[in-house]
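Coming up is one lone chain in structure tokens, specifically the form predicted on its own.
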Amino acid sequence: MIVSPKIRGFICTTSHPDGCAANVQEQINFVKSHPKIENGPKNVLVIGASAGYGLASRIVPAFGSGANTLGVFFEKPGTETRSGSAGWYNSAAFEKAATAEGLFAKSLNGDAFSHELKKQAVDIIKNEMGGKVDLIVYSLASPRRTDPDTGEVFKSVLKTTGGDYTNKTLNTDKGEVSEVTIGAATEEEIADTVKVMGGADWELWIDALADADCLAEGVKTVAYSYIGPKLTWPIYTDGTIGCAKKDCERASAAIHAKLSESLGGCAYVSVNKALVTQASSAIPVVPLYISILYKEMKAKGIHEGCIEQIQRLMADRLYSGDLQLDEDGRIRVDDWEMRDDVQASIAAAWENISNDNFNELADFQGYRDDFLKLFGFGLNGVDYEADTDTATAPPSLAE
């Protein structure tokens, strides 16, 4: 069928599975690009692996250090009359390519926070992967969280901690600058988001593979975050989503120190780059200080997507001897994010942007392209009037 692609608010609900694949390649390529990394992992379990941060945190060890890879998702098939989510698409492209190369590539696709999902992957560990894996990396983002044990479906919000907060934001739909106000959590809502978005999981999933004997000596082990300026932390570093990164920050304190004493392994936090993923995609205010940062960043020479960043996440922090840990023991690799320059620049900009000046501030058509790109569309070389197999499913889950 022809897919085109299809908007509502910050979702697109329909991807491109040729697209898509143009968009896994791309990153190969980059990666191909830059030496091996040297010492780096050899067999990695990414949970969430699908899109933005994971996808490219299964990219690079694959292609960069000849990794075997496990990755575990939640994504929609597609049929052949109905396109499936982006990522699925994604993972099919990613498996191909791996499997061509002779490396080992497999996919499980259910609810990551379940007993279930975390058994099945200690069985394809240890029947299909040698029995251990020396990198894990935790890149999960899902708006609900069943508990395994209880069966309490707890749900994530995007809100604020202190009281109503109002501040500039982007209609990503009509391109224009507007405000926005996000009102304040209960204590309820902080805590089913740092039940879903939290540490709680990963420990979890560390401790089946412990439990399991699936770990090497020398294991390390990454969850993702984000900080940001101060003009994002209302609604992120102190809302409900900052809550739960702090969790994760406490999840990887514990989990560094088991690791450490039992098989001289790590664990740490990374603090990624400002991105245009789905997960962003929906947080008020950040779109628009995205398309600014886009800006600034590629005046500077000095801009990112996803793969660069784990590239040099990868490559010149946890596998080169120098992991540049802050004064809180997290990896920083949005420190070009983050440079007094940039971050100079972005504020200025805030404080005068509008839809008089708005293209002239911001790069919203770059924010518009990775959002496409996101679901395949846009990538050059892919004829997007043709026919295309929506049927496609990564080898290890084709039925």
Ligand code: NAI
The other form holds:
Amino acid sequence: MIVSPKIRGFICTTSHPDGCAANVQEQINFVKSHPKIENGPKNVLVIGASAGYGLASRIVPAFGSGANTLGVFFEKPGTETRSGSAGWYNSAAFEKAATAEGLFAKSLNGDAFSHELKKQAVDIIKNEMGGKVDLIVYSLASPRRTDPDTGEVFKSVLKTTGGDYTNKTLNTDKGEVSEVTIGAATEEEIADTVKVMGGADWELWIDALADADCLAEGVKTVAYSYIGPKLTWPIYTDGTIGCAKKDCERASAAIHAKLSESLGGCAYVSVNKALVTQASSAIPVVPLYISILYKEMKAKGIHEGCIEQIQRLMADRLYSGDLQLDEDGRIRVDDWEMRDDVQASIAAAWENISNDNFNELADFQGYRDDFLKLFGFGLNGVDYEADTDTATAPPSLAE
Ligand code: NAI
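Now show me the form predicted in complex with this ligand, since the one above was the form predicted on its own.
What follows is the entire complex, opening with the chain shown before.
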């Protein structure tokens, strides 16, 4: 069928299989244009592997280090008459490209928070991946989590933990700057957000893998976080999501202690750059900040997408012997975003930005292009007038 974008607020309800494949191929080409990662990972589990940072975290080890990968995600398959989700098509393209190069690549589509999915992952690692993984990337972004023991469902909210907070925001549908007021969360909402986006499930994954003896000597694990500048702190770092990210740091220290003692392994939180992904486009204020950030970083020649960020994380930090940790023990690949000159320009633009000067001060076109690209639209070399196979599936998940 012919697929075109159908945007509803901050999501696009359709995705293009060939466009997603072209997007994945661009990322593979980027990784291949870099030297192989010396002593890189060989058997990798990526949780949240189908889009954004997790997809890049699957592509870099596979094509930069010849790694076998098991990817876990929650995506919607397509049919002959209805398009599936972008992550489904990304994973189809990834698996095909990886297996074409002789790499093992399998995927699990389901709820990563459940015990059942962890057990399925353990079975694949034991029976098909030589028994052990040496890198686990935790890159989930989810609005809800079902507690695997009690069945209780927790929902995350994007609210402040202080009082109401009013700032500029961007209506990404209309391309208009307006004001938004974000309310304060209740104690229960804060606790629920930590349950969903905090580090508890990362710990459960590592425990499940350790209990099944699936962790290699020297195993590494990493989860992703964001800090950003003060202007977004009320909604991000000091907001409900920031509380969850602090809990990831707690989990990182706990996992690190266990792994270093038993296997000479390690766990880190990596603080990454703000980028357009399905998860970040849902956060108020942040898309306007990202549009200005893109403008400044492109002007300075230091703009990066997910694949550039993860290439740098793996090649220049995790496997370089020089982690360059900050004072809180975190890896920082948001270093270029947080450069003083970049942040000073953004602060000045933020102060002055309005509908009148929006296109001068922000790269909204870049934001829109990246947003559409997430769903496989706007890629060079793809014929969007032609029929595309919406029933295509990752080979390991094909019926
Ligand atoms: P994304 O929306 O692009 O990808 C989320 C992934 O999680 C997808 O693979 C999806 O299938 C999977 N997923 C969601 N719920 C699931 C479930 N129940 N079971 C299995 N898989 C599930 O998100 P993005 O932006 O790449 O975020 C990944 C991590 O990076 C998050 O922890 C986020 O906070 C962090 N991060 C994101 C930044 C950004 O600007 N986008 C910046 C810094 C950190």
